[in-house]
Each structure stands twice: as structure tokens, then as C-alpha cells.
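Have a look below at one chain only, the form predicted alone, in C-alpha cells format.
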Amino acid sequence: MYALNRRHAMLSGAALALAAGSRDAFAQSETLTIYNGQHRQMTDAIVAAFTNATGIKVVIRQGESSQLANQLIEEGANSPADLFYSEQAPPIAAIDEKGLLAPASAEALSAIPANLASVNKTWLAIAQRCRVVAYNKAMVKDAELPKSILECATPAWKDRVGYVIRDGFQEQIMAIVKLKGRDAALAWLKGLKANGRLYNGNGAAMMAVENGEIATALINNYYWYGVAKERGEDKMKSALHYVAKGDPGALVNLSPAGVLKTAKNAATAQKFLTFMVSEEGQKAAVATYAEYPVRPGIVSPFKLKPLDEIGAIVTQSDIGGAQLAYDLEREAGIL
């Protein structure tokens, strides 16, 4: 009987190392390749944890979220990518308006809120960040500070607000619109055309404001908590602060993804969408920058203001693929 059993334990072993060998082997042969407009980082953190666990390569193709998108939209059929992680929402909103994209799982819409994910199930966001008005405390009173975005782009803050044409500013006149109506976009346009001041990022104009060249700055939250780390939160000259709940600048913004129609590795690819909302994806990104997690009870290393106390009130759905915000930018001549 020792030896039947002991037989039996040697078969079961190679029975069970070839079929490692062969997961392994599989593992090897597969390339994931992904079209990333997040950051570098954040992907590098994910796409870590998810070769570490499963032993697939991913091929990471950076650029801006806007230009891969449209990228894929040129491509069509004939593009390499099998997934797409947007930095912003109306990227990928674009190219899922252009039947781009495939279902999502159900196990990584399971893992997530529903309105966190689109309408028609395609895309899912992996992490979120907020608007907010960094200043200088030493160049504004706290009395001074704004309860409303709008009041940024007025002449009372000539010269006195920074901002940027970028990663996230679409969505904040998307949430305008949405609020105070097309005519108000446009003319808050205007005003930040003649009294602010145009940067080209939002790190520039955080460190502006850090280094007093400007009064404050309209950026996301997570450039302020990355100065702060590396130079210590008591010893930043800035601060952040929270427009009025419901105004269109208490706006919540997200970073998804989606998988491609035409991925050449499409149950892969879902794969990795899942794991990029489990437990250990979401650690991975929420650890290197200061986005909040899309997984409930999965709680951020920063100290971050709870969203519930934010009172954003437009929501995804009311964005889209924001091309009026793109349409009335270029009526106020900002772009």
C-alpha cells in the first residue's frame, strides 16, 4: 500500500510540475500590451504586482491619455494594444463612443461601485482623484478663499490664479456646463483667459504656488500630496482647499480602463483588468500616488480629505466625451 500511495504521489508531483511548467511556459509566451495615459508610476506599481502573481509580461506604451486615444481610433482592427488605461475619463469615453471596447468582466464590475463603471459596462475606473484650489498661505487669507470655482476667473484674482489646460480641466468645465449652464463655461473661460495665469502642467503650477510665484492654482489633489512627501507636510508653504459642496469645483474625476475589442489577448487582458481593481491592485496604486481607491475597504497611505465630505455632485455620466469642452475652449481662445 506504501508504495502504491508513494507511487501515486510521485505521478501526481509530475503531473503537477508539468502542469506548472506548462502555466509557466504560457505565461512566458503571452505579451500584454497596454496603451497608458496614467502615470508612468502608478501602472509600473500595478503591472508589478500583476507579473509577480501570474508570471505574464506586460508592454507598457506611454503617452497622453488624448493622442492614444485617438491613436486607437486610427488603428482600428490593426492596433497592438489590448487594454487602455486612461488618466482621464473622456478618452476612453471617446473611443467607447466608437465601439471600441468590449464588455468588462463581471468579476472586476463586482468588485467596484456601479457608478464608478459606464453606463453600457465597458470601462471601469481603477482609482479617482479630486479638484481642488491649492494656495499659498502666506499670499491669501483663509477669509480670502473662494466657495465657488467660479469666483477664480473673475478680476478679483488678477494674476493671482494659475491653471492648466490639462488632466482634469475638461471635466471641470464639463461640470459647469452641467451646473450653471453653457454660457457660464464660456465666460469662466474668458476670465480665466484675461485675469489667471496658463501653466503647462499641473506640477508647474503646484510648485508655483509652493514657491510663491502665484497665490494658488487650479489642479488635483495628488500634486500637492506629492510635494508634501518628499518635503514633509509641516514644512509646505502651501495648502489645499475644498470649493463649497456642490459647486461645479467639488468635482471628483476618475482614471479607468477598458479592453479593447480587437485585444489579441482578450481573456488576458480581462485579467488584468480584474486584478487592477483586487485587493492587492489597488494597494499596488493607491501606494505611489495620492488617488483615492475605486475598491471598497482599501484605505490610501495618505491622509486624504474623505470623499463623502467633498459633495461632488456630477458624476461621469454628465461628462462623457466632454468635446463641448473642448469646443468652447476654443471659443474663449484658451486653446
Given for the second form:
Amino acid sequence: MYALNRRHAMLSGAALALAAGSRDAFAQSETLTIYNGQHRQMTDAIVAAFTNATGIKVVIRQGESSQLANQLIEEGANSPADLFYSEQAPPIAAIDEKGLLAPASAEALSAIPANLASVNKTWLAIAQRCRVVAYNKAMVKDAELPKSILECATPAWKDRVGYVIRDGFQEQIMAIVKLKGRDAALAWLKGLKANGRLYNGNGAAMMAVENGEIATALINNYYWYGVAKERGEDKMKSALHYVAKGDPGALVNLSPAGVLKTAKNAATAQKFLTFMVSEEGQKAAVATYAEYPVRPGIVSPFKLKPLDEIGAIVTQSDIGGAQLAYDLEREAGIL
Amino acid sequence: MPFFYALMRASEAGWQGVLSELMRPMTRELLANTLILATSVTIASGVMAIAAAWCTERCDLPARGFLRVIASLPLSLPAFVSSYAWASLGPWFQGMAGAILILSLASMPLIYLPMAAALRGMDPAFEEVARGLGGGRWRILLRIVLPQAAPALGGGALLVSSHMLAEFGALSFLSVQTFTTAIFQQYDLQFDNASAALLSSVLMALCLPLAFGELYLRKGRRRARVARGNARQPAPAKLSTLQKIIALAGFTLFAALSVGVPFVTMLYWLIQGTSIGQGVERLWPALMGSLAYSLPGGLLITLLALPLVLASMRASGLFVVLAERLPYLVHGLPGLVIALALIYVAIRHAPMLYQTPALVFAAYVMLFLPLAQSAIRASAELIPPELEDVARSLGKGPITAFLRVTLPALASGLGASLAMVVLQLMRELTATLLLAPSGVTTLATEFWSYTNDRAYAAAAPFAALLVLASGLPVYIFTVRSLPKS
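Following the display of the form predicted alone, present the structure of the form predicted together with the partner chain.
Next comes the full complex, this chain leading.
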């Protein structure tokens, strides 16, 4: 009953705004609904800058990217969402495959390099992160550090490597498939299951390395900076290792966003998408999290290793969806 | 409804798919883990609960009122909060052994409270007769006391074991894989969820023997007595000084492990780290969100449970048994499955309800009805139906008879149910996250999203406030349900 009342209130509110005949009043009451799987603080910062600049209110639905993608698929045409900001590419690729995304505005697309958007131009990256090997400086000597990500799954690293099967892991599998083949990827997963230790999140694995519970962990770069911000960079017992150029372990992943085809506020959603890759939006995005900007000319306040030195040779369009990664994980018994 | 949703989704995989999914080594591994965890935690917390209840109700230990509070204290700390605290101490507590320890400590009050209440309500005459016939203390415990306490013990054990089947937050901090965590992972990594739905179906199958096994414990017994006899306390068992020291040491250890360690860890994180102060402006809306959902939710669930319990006690037949047992089956399902089923149905058939509080409450009812049923049943079983008959024979109508006779006698059960459900709703994560209107937050969801980001210090105030807000229901629950002697 409450729901009905609320609905009535909203309808009569909208009617009043219309009756007042003022376009401004109507624009003021417009709220944009974002399904956000990206780290909360980053999206909050972008939204605050957007609301500040335009006066448009934004409601954030916070969750795990893939759960939100599942929800969007269930919701279909009835979805109340205007825009989806995903932490990783596979969830947004999945809803794109179901035909749920509208084409991104030309203005937004022109702000970033073409290879940071999907092939059919429905979604585009807002931030980038890279895969790294975090290691405890007291437990691993520099000479021991792996040259290739494939080494980490060998018995030589028995009980010395932590891994996380979400948030960047599937893209990692796909990169191995792309460069070394399906069998190599399957063997790598089986090796990790046999020799590695599973953590439930990148953050937990990062803390385990920092606290000396485990020698290394395969994670995303910005988790180290998060802990360094909390503890002080000079006090860090761990450091980041970037595997050699040309290896599937040298991988840059994307956090993309896209406007829903069924968005009630399509124009405003496109406006927000464009804002996310504007100079202002990008500055807000990279101020909170040590992810890389996508707009050329923006500099992160964190001391990041320059992307061109990382030497990734696999791109998001090489990776595509993650169905094969999922199948391999199941075959290896990790899932 | 979640039942059909899971079966329907699972059937999309086809028979071949279902078979190969069930025969996977991973499924066997999950089955083993789930069963080991549920059995060990139920047994361990059951043994602790019996020992603690015996100590606080039947022994001449000093400060028994205080010990009762200690035994119920873990209720104020959600299992995922204490698991997060333990897990942040190091890898030693992660894995199956750690999970059994931590979750047994956390679940102990769920068996202790009904057990202690049962011990208090028991007529000591049976034990005295047994003693007069030469029965030893252990023999009396096993042959006389425990059978009388079987419904209390069984109800508590059912709650604990079905909780373990559905537990997600705590286990994901402790890195233990069960059906529920695997279901979350499948939903997390794949987008057509036939196999996750299949795992949910297996999970429901696991709840089946539990729900009906508990029923068997109560079958054919009458516990209400028209003449209550001389209500009196049995003479407490005399303990030697050494026994007293051992018992008190046990309570101290229990308190230190169940609440001491998590509290100290949380304090540490509160002081340590620079993410402190982040999100302080969210504390108030999160607290309001928690209250706005848990209080009406608790009321609604208690009101719905009342007729179910009364019907199952006063009427018989297959339909009543099913209606009363069904909630227990659903209780073993993770909130995720229920939430997705509701999303599926609401989007297609009732879009105006989608992302409104109504749908959240519907999920709450499905998830927590059994808690209310158990609490109400405990006091309902003590009311002899003859009382109502007497009222009717004195010329009162059925409604008046119910309102004037039965309802007042149920008050303590209703209070316990309300407190218990509100407490659980405060901690609910998944259903709230998935179903609530966009932008709504609760203390539990905020805590969860901050710990996901490892912003420990930022998460700590939400945990602290959650514990404080849980304090009142816990207080009501322990003090009201255990009347002072």
C-alpha cells in the first residue's frame, strides 16, 4: 500500500510540475538512476561533480557489477536504470549481447581513444586498471619475481601465490587463451588450484601479502595504492611487480559505462556519460582511486607506472565476453 | 515461488546438463563442505549451549544472571562482522576449522536461549523421582532432562543448521566454499544462471530432512499442562570449587572468543588507518534505513507467523503441516535466490511493486518467518487448548476468547519473536541490496560495501552502530524470555 501511495505522490508531483508549466521545475525534479558496480567512492566523486555542474540529481544503486548485470537482464524492458557503470568489461558485454544498450553519444566517444570503446560503440571505458603481481618484499627476492604470469601456477610457487577468481581474473584467463591457447589457460587454472591459495577478494589478497601471510598475489594495481594511502607509502611491506612485456600477465582492463536502451532519461544519461569522460569528470574519477584515466592529458595524483611501459598487447576487443573463461574455470574445478 | 523459480531455471539446463552438473567433482566437494559445516556447527554450538544452560539454570554458580547475559552476548554481533574481525587477524582462522569455531560461537545463543527457557519451565518432580530411584546425574540428564527439552533443542538446532546452509557473508570472509557461496559465485561470473539455480535446488533438498526431522522430535507429545503443579525451582546442583572454576573459566573463554576478540579488532581498525571519517554523513541515513525496514518487517512477520503456529497446533492434516513447514524449507535458501525469484516475478507480473519496500518485505517474510514461528511456538505449546474451551463454555465468542485468553498468554512468545526477527532483519544483506528502492542503504549494506573495498576504518563505525542498534532487541530477547526467578 505504501508503494501505491508513493507512486501516487510521485505522479501527482510530476503532474504539478507539468501544470506549473515551467520547464525548469521539471528539469529540477529529474533524477538519473545509475546501476553502479564500480568502486563506490569513485562513482560518488563523479556524481558529486556532475550534480554540482548541472543541478541534476543522481540516484545510485550500488552492487556487484555482475549481480547488477544479472538484474538488468531480468528487468529487461521494465528496468528503471538509465546507465550502467561496471567495474569490469564482461558484465557490460553480457548485457550488450542481450541488446540492452543504446549507442553512446558521438561526443563521449570522441573524448577517448577508439580502442577504449566497444566495437559496436555501445559502451566506453571510464577508467583503466592493470593486472599486477603484488609481493611481500621480505618474502620474495627481486631475482625470484616471475617473468611470466604462467610461472605463478607451477609447483615452484606452491603455497606462495594468492589468487582471486573475480574482478579481472576472467580477463586474465582470456588473455592467456588469446596468446598461449586454450590448453595453456586450462593448465594454468589447474596449476593455480593445486598450488595457489584462493582469496575471496582482491583487497583480502592484497592485505594477506602486506601482512606476510602469503608471498605474492595476482591482483589489480590500485589495491596496493589503497592500502598505501591508509598506511603510508614508506611503511609498505609489499610492492608491485609488472610481468614482462608481451606476457598475458601484462594486461590492462577497463571499467566501462553505457546507457540503457530503455532509459527513461536517455538524453540526461548521455549527458552524464559524456561528463564521465570530460576533463572534470576524469579528474574526479582518478582523484579517489589509483585507476588510470581514459582521457588523454589527465594525470592521476597517484604515482602510477606509465601505461606505455606496461606493454600490454591484448586489448579488450581481443578478449570479448567471458563465457569461455567461465567454462575453463569450471573445467579446471575452480568453480 | 522461489522453489518454482529455482526448479524452472534449473530445468533450462536440460536433463543432460542437470546430470553432468550434479556429477561434477566440484559439486561433491561443495556437498561435503556444506554438510561438514552444518553438522559440526550445529553439534558444537548445541553442546556448548547445553553445558551453558545447565550451568546457568541448574548449578549453584555465582552471578548466574550475569552468566546468562554472557551466554546470549554473541547475538548482538552479526556473524559476518565477527568473521571479518577474525579473518583480518590472519589466515589461521580462515578455512573450515576456523569457520566451525567462529560460527559455533556465534550460533550458540540460538540454541542456548530456548534450552535455558526449557530448563526453567520443567517440573523438577520427574528428576526428583528419578533420583529417588537411584539415577545418577548423567543418567538423569540423558534420560529425563534432554528428552523433555527435545523440542527446544530441536528448534534451535534446526535454526542453526538451516542458517549454516544459507550463510554467505561470514563464509566469504573465512574463505570456505559451500553451496551458498558457490551460488553467489555463479551469479557473479555468469549470466544465465541454470547451474546456480540447480545448486539452489540441491540446497532445498538438503533442508527437507532437517525441517521434517525437527517435526518428528515434537510429534505426539503434549507439553501443556492444565495443572502446572507447584511452580518452583529445582534445588541447584552443588558443584565443587574446582568444577566452579572450570565452569567460570569456560564462560570467560567463551566471552573472550565470541565478543572480546571481534570488539578489540574493531577498535583497532577504528583507531588505525586513514579511511576513518569517510562516509560519516552516511551513518544517519543508514541507521534510518535499517530501522525503517527492520521494525515494520519484524511486526509483519510476527503477525503472519501467529496464525500459522496456532493452526498447526489446533488443526491437523497434510495442508497444515505443509503450510507450517514450507517456510523452513525456504529458510535454507540464500537471500540471493529469493531476491532473484521476486525480481523475476515482480518485473513480469507486478511492475508497480518493483523496487518498492513492499517487495523487500515479501522477501523478509520468506526468509525469516520460521524464526517467528519457533519463538511463538515455544510459548504457544505451554497454553492448554482447554483454557480457550473453558472461555467458550463461559459464553465468550471465539474472537473474545482468543483475545482475552490465548493472546495474553502468548505475549512473551510474541515479544521474543519480534525482537528476534528485528535483530535478523538488521543484519540482512542480499535481499535488501537487490530489492530495496535505489539509493536506500542500511547499516549492514554500508558495512558490506566498505569492507569489500578494504576501507576497514570507514567500515568500523557502521559495524559499531549495527551492534548498538542490535543491543535493544537482544536485551529484550534475553531479559524478557528468561524471566527472573
